[in-house]
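A single chain, nothing else alongside it, follows as structure tokens in the form predicted on its own.
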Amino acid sequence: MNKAPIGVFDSGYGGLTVLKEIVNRLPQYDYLYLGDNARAPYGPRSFDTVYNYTLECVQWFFKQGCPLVILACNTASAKALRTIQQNDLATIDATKRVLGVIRPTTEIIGTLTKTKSVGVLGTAGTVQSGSYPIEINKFYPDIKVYQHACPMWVPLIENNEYSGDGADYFVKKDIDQLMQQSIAIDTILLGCTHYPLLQQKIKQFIPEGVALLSQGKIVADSLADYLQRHPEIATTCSKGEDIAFYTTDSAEDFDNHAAVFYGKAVKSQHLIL
């Protein structure tokens, strides 16, 4: 039987924090992960560039037989997902599906905030896109969303400096700048899949009583619900509990970093797009 894995895409390593939760929640499926590390980070790039890179990777997933692709990347979800869903799928293959990580989080955030004031920490690209305020407003028009870009956080994480004292300055500065926008913020969303690695550090600097929300488990639960509601997609996804990892950069370098994000060792293959 030909495999039809669920594709999970990120510009680099961060999507592995989402994949880990998806596999924990739905271990029965086959998965295919691609990190476009050679062109990362996506955060500072233009909308057109992110869209073109993301579409190229999505088309690669489809060629591998994936009926469903998860953009486990906030920047790709913010800058490329809507265009791919609305314009490209119909011409590429109308039976395929591409989902992102922003909508699942925004659907539930209103149930978590009591003050109706939410903070979002993300990359410059995600913040500039306005995707979180737009999506949250669709579900919860009464919620005020305050955003702050954290350009140093991904480099700190990818250079393995996220747990050291050197990270404290940048984490505290960015959290302080977010909280200065409104003392009413009672829920902070980590709008980048890298940021869960900084979670313990972040908790040291957020005010007591402020909830911290990361995306992995939310996206995994949302995917499980989606597959239950769409059996026509679920039945096309193969179930062999197999996971394959690909990177557009050095496989050795990817494997060394990936274990930190995924929680255990991985063995990847180099891909030339």
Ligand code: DGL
The other form holds:
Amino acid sequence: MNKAPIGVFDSGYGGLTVLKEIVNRLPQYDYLYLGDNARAPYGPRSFDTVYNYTLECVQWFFKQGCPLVILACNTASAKALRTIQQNDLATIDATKRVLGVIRPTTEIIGTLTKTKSVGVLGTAGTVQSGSYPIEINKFYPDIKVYQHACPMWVPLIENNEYSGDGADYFVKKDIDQLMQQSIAIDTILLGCTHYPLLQQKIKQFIPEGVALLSQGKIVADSLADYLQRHPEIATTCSKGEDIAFYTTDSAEDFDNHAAVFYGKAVKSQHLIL
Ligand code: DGL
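Alt. form predicted together with D-glutamic acid, vs. the form predicted on its own above:
Every chain and every other molecule in the complex is listed next, the one we just looked at coming first.
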């Protein structure tokens, strides 16, 4: 049988927090996950580097038969998605689709904030790109967006320190620096797919009444809606409930780390791009 799975991409493990919610919401499809662990983190890298890495991975997904690829990485969505959609797809294969994680979140954020003041936490790359303020203001011009980069959070998570005492210092410091920008912030968006692992800690340090928003469920709902509105894409995605995992680094390392992101054990294969 020729499979046409939905591709889900991240620089490493973070996209697994999104894949988990997508599979919960749409269990009937086949999925192919790729973590570019060998070249992670993407957060501190330049536009050109993130774009080149992401495009290379997207082309791999297409070669595997994926009609649709989700960039389950904010950094890749911020720095590569637009160019891939607007320039590359037409020359690679105009029937294919690539979607990101920023737009689904920005579409609904205006329905959640009462003070019209939103905080966004992300990697340095996502924050520097300005993608969140730009996209949120397209839908909600009256919302003020305050951003803060948390460069220590991904290393803390990837080194299994996300629940230890050492994480408290950086989580508190970064939350304080975000909240110092405006006391009106009533909604904080976790604009990095790694950050849900720090959710319990973050909740300890945010002021009472401030809501914390992570992307997994939002992206899953948005994908379900997209597939309903685009039957020409939905019908090309195969339905076999199969999920395959690939990593550009060690498969053994990936399997050891992946379970905390995905919620259950995974068995991955090593990919040489
Ligand atoms: N998970 C990626 C994101 O959502 C960040 C990880 C990295 O820096 O590679 O932005």
